[in-house]
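We begin with a single chain expressed as structure tokens, specifically the form predicted on its own.
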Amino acid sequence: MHRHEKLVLKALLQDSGEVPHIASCSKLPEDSVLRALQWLEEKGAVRLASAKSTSYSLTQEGKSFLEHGFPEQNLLEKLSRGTQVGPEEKKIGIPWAIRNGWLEFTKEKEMNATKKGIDEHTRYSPRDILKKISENKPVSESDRASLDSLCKRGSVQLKERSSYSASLTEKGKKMAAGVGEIPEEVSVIDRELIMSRKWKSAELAAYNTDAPVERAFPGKRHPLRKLTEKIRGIFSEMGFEEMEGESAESAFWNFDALFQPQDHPARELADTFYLQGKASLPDSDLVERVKDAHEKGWKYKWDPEIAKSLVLRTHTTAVSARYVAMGGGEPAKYFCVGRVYRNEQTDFKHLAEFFQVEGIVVWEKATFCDLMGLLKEFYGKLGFEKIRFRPSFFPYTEPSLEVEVFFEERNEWLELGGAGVFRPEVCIPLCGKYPVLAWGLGLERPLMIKMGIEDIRTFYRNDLGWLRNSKGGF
């Protein structure tokens, strides 16, 4: 038996126990303790129960929230009143009371407050959650959806705790008895001394420094992992905030807001996976402003029944639509990197589910030349020093460009990602502004060039040997 083993075992010969009495009582770490009590359990020698507790706290968010009210409740009440509306409740209110129903736009891109905001947002009850939790009282089942909310909202963080116990059995009553003095564990050399070389002196010759040892394999992130923080990292040095969106998104979003026609062969079921159900349309102004670009532009009678469609989303520009809309075009900056999902015939170089990484900026200043600084910037902080671009064709950007970046390596050319301005037909309907600048590439596809990797799928493999001896590529 190992040495943390005994003590475990003449601890629970006095008193059963939690871990940390356990832990006092063996004067061992809680960890070492736990790790000795499943190596017992194993061993049938003990029984160990584990119990879970949950407990919520305000992250600084929900204490702003707490102190100062939401700031969809904020908007409504200067709406009300016809004061100036601040940074906090166009940023973060507007959004908010448009999804709960609260505040609708006019033609002429005013804010009204419906109905419903004037009844609901004085008694918005999040707010009384956050006050229970502040002073520890318990948030009752009727309140669970509107917690769960805030969870995801970040204004509430949830902290789920494990505590274990463990009791000997009777073969660990007789493995306890049998266990006699227990020596005191041999202290390792001292760090100061490996450092400072003095190891090397005669009377400790005798260690064998060229023996071999196990090898010892690390936690690491993945590859993927790895290239996504990095150009997390890279759009927040430029300024831009993070897009998020559901992967099952409606045909409206996905495809109508982004003007391509209801008869696109993009939109059969061998491009597009198709969910049950039906998804509800935005408000009625921004409908009939998408319906009016497809029959003037298309020629044809749009059908709002095939936007209702409810799709797994096939690129992440389904959520730069929605954040162009939501932003009424005022000047921003957006980046998103998300699941993207395509009917696709599985091989070396195709997934049905991949990554994709997204760029927008709405600015009525904005500028084709705009666009390419951006791209040399985002891409020379990848770590691509030669940059070119080449015209191309994109069915909702116009003009439109593929990024080319030259690979060391491979002494070669290879196309990264395609860029453009969202053609007017796409942002005079979602915002009422021109132009929106954007662009896009695979996550998936630089990686692989850059660890020199054939087939796309082994990045979702999970083969330990492989992930263990990757370099990470960036």
Given for the second form:
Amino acid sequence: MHRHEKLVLKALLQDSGEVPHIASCSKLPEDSVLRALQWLEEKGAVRLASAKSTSYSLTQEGKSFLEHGFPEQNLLEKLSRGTQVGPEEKKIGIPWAIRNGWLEFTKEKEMNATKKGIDEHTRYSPRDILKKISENKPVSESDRASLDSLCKRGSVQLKERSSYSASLTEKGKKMAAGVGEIPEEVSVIDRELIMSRKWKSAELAAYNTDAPVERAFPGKRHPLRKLTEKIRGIFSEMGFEEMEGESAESAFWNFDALFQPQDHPARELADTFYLQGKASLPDSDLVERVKDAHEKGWKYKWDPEIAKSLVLRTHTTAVSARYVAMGGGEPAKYFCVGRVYRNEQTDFKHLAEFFQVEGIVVWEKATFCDLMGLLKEFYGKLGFEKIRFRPSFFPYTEPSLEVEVFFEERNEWLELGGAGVFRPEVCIPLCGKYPVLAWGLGLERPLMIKMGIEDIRTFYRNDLGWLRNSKGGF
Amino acid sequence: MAIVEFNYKELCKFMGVCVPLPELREQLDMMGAPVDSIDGETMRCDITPNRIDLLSVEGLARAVSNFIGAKKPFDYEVGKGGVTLAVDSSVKSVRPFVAAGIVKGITIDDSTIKSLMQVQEKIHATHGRNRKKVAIGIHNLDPLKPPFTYKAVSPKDISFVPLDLEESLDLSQIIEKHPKGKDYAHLVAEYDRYPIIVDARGNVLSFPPIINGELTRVSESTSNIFIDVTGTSFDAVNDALNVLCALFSDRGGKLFSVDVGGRELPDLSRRKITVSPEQMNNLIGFKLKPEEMAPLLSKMGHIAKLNGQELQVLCPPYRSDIIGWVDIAEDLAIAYGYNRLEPTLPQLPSIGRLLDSRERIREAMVGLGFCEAITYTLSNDEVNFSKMRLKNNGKATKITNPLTIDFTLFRTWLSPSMLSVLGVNSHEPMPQKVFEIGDCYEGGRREIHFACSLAKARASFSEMKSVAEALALESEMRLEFRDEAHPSLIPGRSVSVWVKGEKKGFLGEVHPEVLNNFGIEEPTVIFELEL
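Could I have the structure of this protein in the form predicted in complex with its partner chain, to go alongside the form predicted on its own above?
Time for the whole complex; same chain goes first.
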């Protein structure tokens, strides 16, 4: 039995009666009493009787009419005195005065008070009814028609109310007798209640579990970070060692070491961010070898000053070049995830800085087919089952290829990264060994497709609504 | 990449065979000239910058017809023209190299002119580095009287009627007045003498790399052509000349040589490269027999002959992209078909190793309910300094060629990024908790910073201090807090943060003026630390 049922039974055992009475006996709110009574009725413990009663009250307008008179009364008053008729008297007063037979219009369309009007308007019975209602006095049956009219007019409001009274059945009396001590109800549970064991004699208040609650926001990693972490995991599984470089890089490592001639369009101011200051060049033997490769391969005078320019790296291949040189040609598998930069206007398709990942394999026995196998494995781990290759061109790789993967989301093949074998003109000056396999891809574009994003800038806007609700991805 | 337009029917005409469009598309993709889009008969292909021979419909048709086996590789004949182009030493310091050739008996219609203009424009833009490295002039030969001279002259000394104008202008006037003159003036402006090509009568054919003369305009009545290519590298001008001569020959013209400073050009003989079949097999990872290689290479326009253990490859004169044996190896793989190659894995055992990506900090922050932001590392004076109530201390690494006012320097700290994020999020429910780990540069040195900020009603110093202490415990750092004012923070509500006796960061309530600057509407606390 609910605590309220017990309280109501106890109250009824002393005195049956209407709900307000039971409420005051049981110290419960009326709606709780009524609910408990309904439950008890279902159990056959109480008889519940309902009675309908009606009551009348004045509306705002009714109160005003009682105090200042009805507009039709005031109209007649003013007509008889010959004073100016107000808008309310015109709008509401005239129709009612006509209905009452108080007013007629002359041929010249002038208002004329009838004798009936002059007689009746000062002792107008609807006003008496308003007075009775305001004083809670009963309205006589002869006034019924006027009262209905006042209700329709909106001066009086009719209220219908059900009242319930209850008494115990024989079963109820037995149940009530069985109700023992009713424990105290507790809403806040505190340390004292728990440690003192007082909770044993307390009843814990129930909550309205439907009530809306405040929204909680979990902390989250950025979607791009989730992807970089996933890719780091894939490379690690595939036995690759992570490498790291700086955003500010010398043109030597970003371009020259990769056999990109000093007049190459990618090196122009319109594509590459140049930084204040100069970088230093690596050891002179290496510089000499790179210089030779350029002068033999491209037939121009290589300028060390141009190689010393400081740039924001345009690709993570700059990092690869450093590691290839550093490793001295020892077999190795390296990878890198990092920010790269292009001096481009930012719009929904382009960014001036974005993420690139790159993997390389330095091994004399490595083949172009090995590169394809690594790509299949890598993209497979990223979730792309279907992958194909197309010839392509990069200044520092030969053979080169473009990876196309099948996006189920779009139902089409899309380019997703480039790969190739570093040219001997790149490898031999850097480490004396050949070949080096390499592949790389940008992260934002595939993630856009996976997450259904149209504007690439979304990733860097960090809209909290988006971050908090972000779903999907790899 | 250059996007080049081709007409499907014209392409088929030059191929000498009609291949259905879907199959043609597949072949172009697999040949390395992928189709970007098709619109009716117009195809747009992505031509990589190394393949200037594919920038014309004639060249693309030639490559495809070789690739599908419709045509065998063939050679170009050049008759002796008996025409001289003398190269005066005055051009050495201005625009030292020139190449030239003659085409006779060509039929020119409207589509030929359009096609020629496209090739010239694309070669200029890519290989020619916007005419700096290479510039092409194509002339009607008939009004001219050889021999020709390439020389540099004083800008006021010579005048001629440039293309598209009626009046005769001297060279300096052309640079000032002619639209092309204005576009390319920067290529000659630094010199006191400008290069020109004149004929025996002193008529000016060309003022490279700016404009040709009206006299030699090519029209539908032209049948004999003189080509000049000038530039800063002999190989570059010669490569462009070969590509142009080959396509004129494909159009039915007969080629004749010009004696350019003692050298008969164009020289359309094949270049010999000796390659090792074994080396190519090892690189690609297949096991082709040497005799299987020759037919494959002919699909790419080469003529290959086995000579003992070596393969002698004769490359077409228009394939300037072939530098060494790896380029032949790539052609071999393309001819074999990339998707027929069997992917393998390198049998090189290794153990994966990861650097510290500060994942421990990230995990702690996410656990504390913070969202990770990733922001631009590039910033500007206003955001990095002014909005933070700081003066530029000159320690930021500046970009010398900024394209926009948004990105003029590399950020020196993360707090402006954090506040920018809060600034665009004032409409989002509070509390707002964000953090980032990212690169900064100060005094030319790379630093990795961590920052987090919290915005909400009654956000307080103590709340952020408790976050900092929790993070310190999680990541085993010992942080020490010392009272210190900071221009971006409220005086008396900020501390500097020290690690191992070194000042590494700060923590405190953000100054209301800074909040106003970033459009943040609620109190905000921030904590930044160099890691």
